Structures are given as structure tokens and as C-alpha cells.
Amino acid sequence: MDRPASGCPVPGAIDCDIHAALPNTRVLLPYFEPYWREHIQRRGLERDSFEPSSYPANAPINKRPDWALADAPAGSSLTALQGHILDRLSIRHGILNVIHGAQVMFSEDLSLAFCRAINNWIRAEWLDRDARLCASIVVPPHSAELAAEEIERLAPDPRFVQVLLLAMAELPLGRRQNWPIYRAAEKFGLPVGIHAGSSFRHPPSALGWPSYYLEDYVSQSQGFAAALNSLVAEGVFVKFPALKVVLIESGVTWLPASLWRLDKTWRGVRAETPWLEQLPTETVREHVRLTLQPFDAPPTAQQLEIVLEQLGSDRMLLFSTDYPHWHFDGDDALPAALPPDLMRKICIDNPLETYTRLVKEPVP
């Protein structure tokens, strides 16, 4: 297959990492049940965004310049959105996450209230204005009852594909408590993303609060070894074999070498882990994919090379563009020295083979 000039480099791909975001929180009033509408007008919460920092708002990271909003944060127009990526790029589906306060709230009720509305609206003002979009479903994570509450309520709608959730919470993910996330996602089909983020109930960092942004985005790549270590580990592929994990936005080259740790470790105490029959690194390769956006590709299409075959699988990556972050310039969302064949797995195959929900012919 020729790569076109340019454009996507497979038309039809699909994009598993689109951030929508809200204009303002005023947007989610008619989404609120009475009480909470009520509630957050009478508390005034609306004249605040409850956007995380981990994009500060004038970041250069945030934003492409040719993908900013005169007048709205970045992602937050769908007609922005269907001219810079969707007819663009000839996108077929394009996944919406959203990263919101909301998931971050300390009241678990609250925070069930803002999902609640932030999945109402997206259906609302997005999936219901182009067939091309679907969605992850925001829940409360520090609720694992609530979060099932939610994926329950929304998993009869297809256009929802996929259960959002941030790498660092208040507990290792693979704990006990967080297992109603993944039973309820299994029921009905829906892989688990893994989204870069913290929800900061405790340092981004093993060896406590960093300074300066630099030093938390960078410990990202260790939260999201941390929580994949926890969901080998306490078993929960092993509970919920029909499960996928989409780690988005992780990068990809420190995975080989963590791997390659974990299967090493697994080997000497593997009596505590009676479950585990079989080594961390086939469990990982059957279980999770990988977005591609950022992607930490080394400078050599022989070194890039390299890196893709200690992954073991040409099934684990994703095509992603992370709109409207600034992570790649022009139309080259994929690395050129990448074989046509690959390309097509990472674009069209491999998302269809884990978001079973989406439709396998380009919608009209």
C-alpha cells in the first residue's frame, strides 16, 4: 500500500486518542439531574472549568498552533474537530476521551454527578451530530460501585466503546476494590483505557512531590509500569480473561525493557502468585495495546525496528493523533519507516480487533 502525499497514512484509520473538551462547565447544566443542577448553581460551581493541570492552558504542549480555538479551549468545536482531523485525514472512527476534573473530585458523589453529565453531553452535542465518533465512558474511579453504576447505565448505547480511567488513582489498579470496573467492562465488551493522569491523592512520583511539570511528565511512563505491573499481578487478567487495557498516551519503548524485568522477577517468586501460569509478558502481549501518540520512536528506522520486535506482536499498537496535544507535526502521525503492512494493523486491524463495537465498514 502507498502511503498518499498526504492525509492519513491508511484512509479509514481509525483514531483512538481524540480529546474532546468542555467549553466551560455552564455547557453541562441541562446534562445535571434536577437535584445536582440545583446544587452546583447554588455553590456557584459553574463559573469554574475543573480542568486538570497536567495541560496548563498556554503550554505549548497543549495545543498545535494550527489546532487552537480563537475564542474556546482546543478540542472543544466539533467543526474544528471534523476539519482538522475527521475529513482531514479520512479518519473512520475517532474515540473521544475526555480528562476532567471530574475525575479527580474527592466527593464520590459529585464526581458521579460531573461524569454522569460529561457522558450525556458528549452523546448529546458530539455522537449524536457525526456517525464517525464514539466514546469512552467517565466514570468515578475512587467509586468502583459508582463506576459500574455508570458503565451499566451507558454500556446499551454501542457509540460508547471503551471505560476511561487515569494510570495513577488513589489505589494501584489492579487492587480487589477496583474489580467492579473491570467485571462490569467485561459483561459488556468494553476495553479499559488507561489514560496518562493522576488523580494525586499521592505524589506522581516514588520518591515524592517533584517541582516543576518536566519532572511529572516524565513519571508518567513509571505510574503507567506501576499500575500494569498491578494488573498483572493481583490477577485481574486472570479473573477477567475476555478484558482489554489500552494503556493511551503511555509511549512505547520503556515497555520491552519492563517487561523483561517482570518476567525475570516472576521466575523467583512465582509462588506468590500461584494464578499466574503463565509468563507476565504473554499475558500483557494477549491483554493490552498501546496508543501510538506520543510516540517515543528512536531516531533510526533501524532502531525503530529493533523496538518493535522485542514488543513480540505487531497486534499490541494503536493509531492515535492525541488532538488537539501538540505531539506531531503536519499530517505525520505515523513514522514513515514504518512497513506498509504494520501500518494498515496499526490504523484499521488492530483497533477493530479491540473496540469489537465499532463498525467495521467507513460510515457514510
Second form
Amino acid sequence: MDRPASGCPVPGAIDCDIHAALPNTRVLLPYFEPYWREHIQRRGLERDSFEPSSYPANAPINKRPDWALADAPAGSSLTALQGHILDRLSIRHGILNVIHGAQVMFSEDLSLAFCRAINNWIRAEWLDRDARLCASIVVPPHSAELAAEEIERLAPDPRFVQVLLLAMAELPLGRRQNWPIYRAAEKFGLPVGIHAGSSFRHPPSALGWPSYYLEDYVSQSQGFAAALNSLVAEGVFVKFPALKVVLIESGVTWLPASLWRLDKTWRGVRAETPWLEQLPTETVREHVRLTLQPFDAPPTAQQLEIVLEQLGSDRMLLFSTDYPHWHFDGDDALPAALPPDLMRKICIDNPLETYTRLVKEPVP
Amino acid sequence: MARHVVATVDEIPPGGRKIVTVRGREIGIFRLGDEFFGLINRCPHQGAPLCQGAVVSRLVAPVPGEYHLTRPGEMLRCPWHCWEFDIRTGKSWCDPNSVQARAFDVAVEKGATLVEGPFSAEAVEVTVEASYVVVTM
Ligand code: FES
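Show the form predicted together with the partner chain, please, because up to now only the form predicted alone has appeared in this conversation.
The complete assembly is shown below, putting the previous chain first.
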């Protein structure tokens, strides 16, 4: 697939969304505490894949054909990741986001045990083996106290650069029960990455359960809009002024229209949430970033320009491949029509500004 | 610019208002304590009769959950889409620098001063003893 590198990211780009996958649950066993290892083996849980239903591994969109592995889930091999993405696109840093059933379990303690094991595994098997890699801390999102504990445990390791949540959880993300997570994240300068996905405590569409994957997938952006509205309206960014949020795999084009509606309505009902003293859009521009892929770009370069203008900021987009999900072919990880200085911002400057734990090295 | 007598001071108690017409324009006269303010009775958003809206306070919260009622009775809420305006300046809460209701100069003057003229008083009878609300426009 040697194509002209029109949409190829600039060398030294920072890939803000790479999915490392567990080859199977058994590989986690050495990383559990003894109590939980026995608990898991007694129940035979190591035989389950804990593949989240938001991301069925065999849906074509979740597995680019030339990135598929013969005998293991896509994304589960470091060597393959190096060949497919890190070396090939000259990636300076890649942020690993593990999406796993641990994040949606009902038992808060089991959820924590799994998250700890995953974080230990990612550190030993990925971060220790390739200095370009960093990772998001996987936490039990339905117990904010336990999540904060896990953040405290891992924050001293600068290779953990973010806290990972799913867009659709038991409660809207802005609710105060979740604040211990934001408090801990802010304390350590960790952005909170909100990844597409649902714990399926509620249907992914506000109308009820959809019948088809298409609906589920497309409804994600409504889930993101609701999550963002909740964070803004509950005043999370007022309470935690240094907090940054990265919407991962949210798509981009839904945002301007959603913000217009938020701004417009705020003008009339702002007294209900008096802590919101500025236009919600301004708050979002300051605190919220979005990863690029899957980029729901309009068909022409001209239209794309309009969307970017509507965002009103060139600091919001962060380069991502969303490896091994299938959103582009060849090396065309960026929409071809982007002006070069914006391309550089998206690939390098914006990620460095967002993930302050990343080492700033001179650009090659 | 001319001075228009639009009300006697006693007519508008503190916290009260009167909507008057001056040179064909409707103006809301508001009294905060012993000060008087005038705003055009036309919302800069979409033209609602702004001065008929509810008089409210400025509700603020430095952080979520910490509520303060400030400047009681000094804000005006548009009857249509509920944007809030500062009675003292006409500035909107939501966009104070670009969304503003036009404010007029309002003063209190003694009848004795007024009768020396010039002034116009279409609906108010001016006597030497009383005090009057005067709009300059
Ligand atoms: S007309 Fe006054 S707020 Fe819309």
C-alpha cells in the first residue's frame, strides 16, 4: 500500500489513540493480586474475553484488514503495532487506550482488580518495551473513590498520561459522585479521556435499545454530546479549573451544532446554573480536546474548512490513528486537505499542550 | 437633547417601575432605592417589551453548590427568552459587551428648578413643590 503521503502525519506525530488489546484474559493472571487471581480462577473468568459489546472485535470497522493478526486479536501485538504504525508513520509518542469489560463490571471490587491488572500488564508488556508508548489509566468508573485510588497509585509513573472513562456510564459524567475522579486527575495533571462506548446501564440511544450496530455506533455522538453537556452544566470545569477532557473517537462535526444549542439556551436559563459565567463554548474551547479518527469529515475540502472554522479553535484536535480500527487506508491518517500549519498543530503542538507529561523533544 | 418630565418621584416607589412614552419611544423607568434608571422597552435580542419583564436579582455561584443572591431587584428578565439585563446599565448578563438595552439618562429634579425651563411634560403636571423624574433625550 505505498501511496503518496498526502494524508500522512508529520514525522514525530503523537498518536493520541491506539488500542492495545489483550490477546486473552489468561495473560493478565500474573498481574493480579493473589486474592483476585484465585477468585478469577475459581470462577473460570480467565476463559472469558471480556470484549465490550460497544466494540465487537470482528466488526469490520474495528479491525482494519491489513492490520489483522493471524491468530490473535488485532492490536494485541507490540511488534505488529511498531510495524503498522509507530515505525511506519514515525510516531514520537503513542497513547495506549485499553477498552475492556473491566470498565463496565457491576462489582466495583472486581472491576478495580481487573483495572489494576490491566494497568500493570500495559506497563510491563508495552511501556517497558517501547519508550515511545504511554498509556491511559484504566479505572473502575462506577466507583469514583476506587478510581481515584488507582489514579493515585499510578500517577507517579509519568508514562501514564491520562485517565480513561467511557462516554456513557451509570450516571451522566458531570454528576458530583464522579468528582473524586476529576479531583485526582486534576491533581496530577492528567487529562480525562472520554472514549466512545457504553456500560449499557442505559440504552445507547435515548429512545431505547437500537436493533443494529449502525444505530449504536452513530448514537455515540449523542452520548458524547450528553456527556459534555453534563460536564459543563454540573460545573466540573469551574470546580476543577485545570482539568482537561479529551473526547476520544467522538467524531467532530456534531460539536459545533451542539455548542450553538448549548450557548443559545444558556442565555435564557443560565440563572439555574449560576456557576456558568461564560458562554459554554468558551469553556469547551478551553478545556476540551478531540481525537481525530474516526473523522466524520464532510466530502469536500471547502466544507471541511467550514467545519474547522465553526470549531473556532485550531487547538482542539489531536492526531490519532485509532489503531487497529479501520477509518482510513494506507497511511492516510489525516484528511488530505488540511493546511500544513494546522497539520503540525494537530500532530504535535496540540497533543503536547494537552498531555503535559509527554516529553517535549526537538522535532526531528 | 431635551428634558422630559415623565413622572413624579412619589409615583414610583423603590423597586417600582413605570413605562412612559417619550418622543414616540417607550421607556421603562426603574427605581432602585432613590436612584432612577431608564431602559428602552425593547429587548435587543428580538424586540420583546423588555421593561415588562420580571425584576430579579443577580444569582451567582463562585463554584457549583455555593449560592449567593446579590444585587436584589437590580436585574430585569426579558419576558420572551429570559435573558437578564442590568437595570443600571442595560448590559445583558450573557453577552454584556455586545448585547445591551439602550439606557437613558434619568435624573430627579425639583419642580422649582424645572419651571425655569425648558422642559416638556406631556402627561405630568409640574408644580414648584414636588420632585420629578426627568429623562434627557
Ligand atoms: S426578546 Fe428578549 S430575550 Fe429574546
